[in-house]
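Here we start with a single chain on its own, the form predicted on its own, put down as structure tokens.
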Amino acid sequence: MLIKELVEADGVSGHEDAVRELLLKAIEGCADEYRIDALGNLIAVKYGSGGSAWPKKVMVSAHMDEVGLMVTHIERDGTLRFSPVGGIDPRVMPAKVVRIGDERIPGVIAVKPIHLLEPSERWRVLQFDQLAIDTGMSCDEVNRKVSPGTYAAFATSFEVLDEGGLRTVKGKAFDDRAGCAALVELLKETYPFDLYAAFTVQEEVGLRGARVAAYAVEPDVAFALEGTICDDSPKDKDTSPTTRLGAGPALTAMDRSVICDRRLIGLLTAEAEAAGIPYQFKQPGIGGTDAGAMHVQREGIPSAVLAVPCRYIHSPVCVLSLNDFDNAVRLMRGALYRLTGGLGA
């Protein structure tokens, strides 16, 4: 199963090598060409069967990195310093274990014990700087193997928790690994137009890599595959779930960073309802994807995103459906094909 290697492999912003070997692989016999560029994006073309006057050009994105740590110090007894990358909240952080560096080097977040905490220190929340990484190793054998700049990702590995029903399955980085094994699957359809698949790097950092890829590519339209936010457990209060878990992907009409185009939003919606596959919307104005940054260049881009809900996103361990995932792809593809019939007003 492509998504298991995909999250099971490490790749922390900046150095998403691991993940772009495996979709390199993974889209042999799919994709007509391909290129790296000088950020690290792995652009593959699928070219159309010409039947399209517009759009001409259609740009996917997927996102290859995932948040993670950086090393920025080693102590005199071993332990490493480190920062997060992306963003990450400090209280998922102590006693996970995490690999280091390109040899995956295991290591645990390290946190005092229970038993020596001073009584006010009990209800803080553990800053990343009160924290270190033991690897067990002297401070000779760290220095040999780990140094400041080293990545280190959160060890966890795929499993499937519930085969029927939702058929829900846990691992990390489903943010956008996900995305990634979606798009994937798109490329192995023609379409009337040519289909970029923009698999990017840094999207946790800033949209960097969708934002040189849209340049570049200057598609007619562009789409943002994604994970995104789910928090739909049991609440005192009745406040949106943002998304639930199994209700199908998740359309964006606002986040923080673009405001989607109403008629993509309405192609996918009729598409979805056309189709029979279950969707909703993402609470707006939450997060931020790469269509915050596609749609601004050149002279603009007609933008949308369309995402696979995950509970506990940006955090060590993620829970998704299945369901969720296939329905993301069905949508995808078929409003690619209605895509054709143009955009209306």
Given for the second form:
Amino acid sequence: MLIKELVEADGVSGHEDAVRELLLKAIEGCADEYRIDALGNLIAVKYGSGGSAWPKKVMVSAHMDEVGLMVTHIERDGTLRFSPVGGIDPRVMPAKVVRIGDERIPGVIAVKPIHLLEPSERWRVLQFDQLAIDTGMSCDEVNRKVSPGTYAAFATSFEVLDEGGLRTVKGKAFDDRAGCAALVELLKETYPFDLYAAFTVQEEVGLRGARVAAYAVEPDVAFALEGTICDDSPKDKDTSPTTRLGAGPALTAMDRSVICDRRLIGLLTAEAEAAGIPYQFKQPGIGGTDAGAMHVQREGIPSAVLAVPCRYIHSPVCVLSLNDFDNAVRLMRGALYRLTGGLGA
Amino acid sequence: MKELIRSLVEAYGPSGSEGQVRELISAQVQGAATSVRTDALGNLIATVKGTGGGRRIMLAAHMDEIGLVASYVDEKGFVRFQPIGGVSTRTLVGGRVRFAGGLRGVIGAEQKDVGDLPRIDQLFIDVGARSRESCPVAVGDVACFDRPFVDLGERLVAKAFDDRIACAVLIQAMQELGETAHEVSFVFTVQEEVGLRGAQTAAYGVDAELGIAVDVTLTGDTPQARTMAVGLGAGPAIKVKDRGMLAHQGVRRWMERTAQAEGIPYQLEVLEAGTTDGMAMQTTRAGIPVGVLSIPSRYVHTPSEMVDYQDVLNSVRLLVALLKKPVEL
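Output block for the form predicted together with the partner chain, input the form predicted on its own:
Expanding to the full complex; the earlier chain stays at the top.
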């Protein structure tokens, strides 16, 4: 399964190479051409069958990078100090296993045993500058293999949690390898227009890859495929779960980075209704996506977001429903075929 | 000009939902413009071709206003929301809002565990529904403040003077302009309140040689106000700097000289918070000189913003004077 391979690879922002290698193999045979730009974006093109007066070019993005860590300093005893790359909650860090560098050296984020904790320490959250990675190796060995600037990623395996029902799976980096896997699926078909599949870099540190990719591609319309926040555990107060697992792919009205084009939202909902695909609206105002960078490129590009709900994103382990994933692919594909009808007013 | 102002400020148009405002403005500028187009993000670009020999100038006033977006409808039909742009909860409780189709609601607050100032997640819109099923609001629906325009004589009060008053100034200036050598694009931008997004793409598209953004600015003339040397009724303000830009000094001096020559009162503005479309225009492509003409306003980003009518008329005069003569930076 492609999504399993993708989430078991490591690709922290700025070092997406391993993910890109996997994607290069995956798009073989379905993309007509591809290039890798100066920042590392992989832009694959599927030629259109023709006959689309508008749009001529449609760009769909999914980001290859994930949140992770970067070594900043090696202590005299060989433990590694680090900084977060992208948005990570320090509460999820202690006692997690990580993989360091291209050799994927295992390491453990150190934690003080409960026996030694002062009562006041039990409720305190350790900040990143108080945490360290223990590789178990001697200082000399560590210095031979690791240096400041070396990346580390969470060491999490992909597993199927539930074969039937919601078809839930767990793994890291579904944000946004779910989008990457979906985008590969989209490349397997031919549309009336040229489809530019942009597997972007550095989304988690500020939508940097999508910005230059959209400038270069100069599409008529853009979509971002995402893995998004899902907070659907029961709560005391009747408030938004952001999205619900199993309730279908999520559309965005607005987040911190973009107000999605209403005509494209209409196109997506029309396709969902017609094809009987469940969908939901993500809680507005939260998060940001590649669409934020794409829609303000050049003279402006109508843009929208379609996302697979993922529980516990930006942590070492997330949960998603393959039903939502499959429905996201179906919905995006169907909406693409509808585009040639135009956007209307 | 007051009727034009009334129609603009009472229109519905939070960021991303500027369609109704765009239609109003489009009808106003058709006669005076050589060409009018709407770009991919929804910016309305009305261009006066000019007689030639002048500069290509972009003027910007944003059509959008701050507002609210429905984020969740609970079982009992109460609507939770998130802000669009810089909304303070201080201004919300007890207020009324209006959705695109005209549906109205009132803003209520939770009563348990609320401090002096409720957080936005402790507020909700009540549209009078009895249940989620009967609530006509869906997640993603957008609302603006619901307040009528009030004419106090010298002073005017309304929601959305930020930045419809500048839209009115641009429209009026365009109608009064007559002949000019410059090619002037009057751009009515979208999504300023969420990050100058419309101006960013419009500036790229217009590819001007010079820009002037027109927006409101704050004042320091109310009781116990933060210190700021701008007041209502002392004339349009010529921006020196704000949090997002330093106005081009050549443009600023040209604006000052023009005001002096025409006998138009003006003030210099140093704004400590906020910025305008000018910031996005200044850094488009290889960069262009940009200045900002500001209309002083009290109570900005509340449902009751206040401007001085003479300041508005003088802003029109200054803009027309600037566009009539050769640009000398």
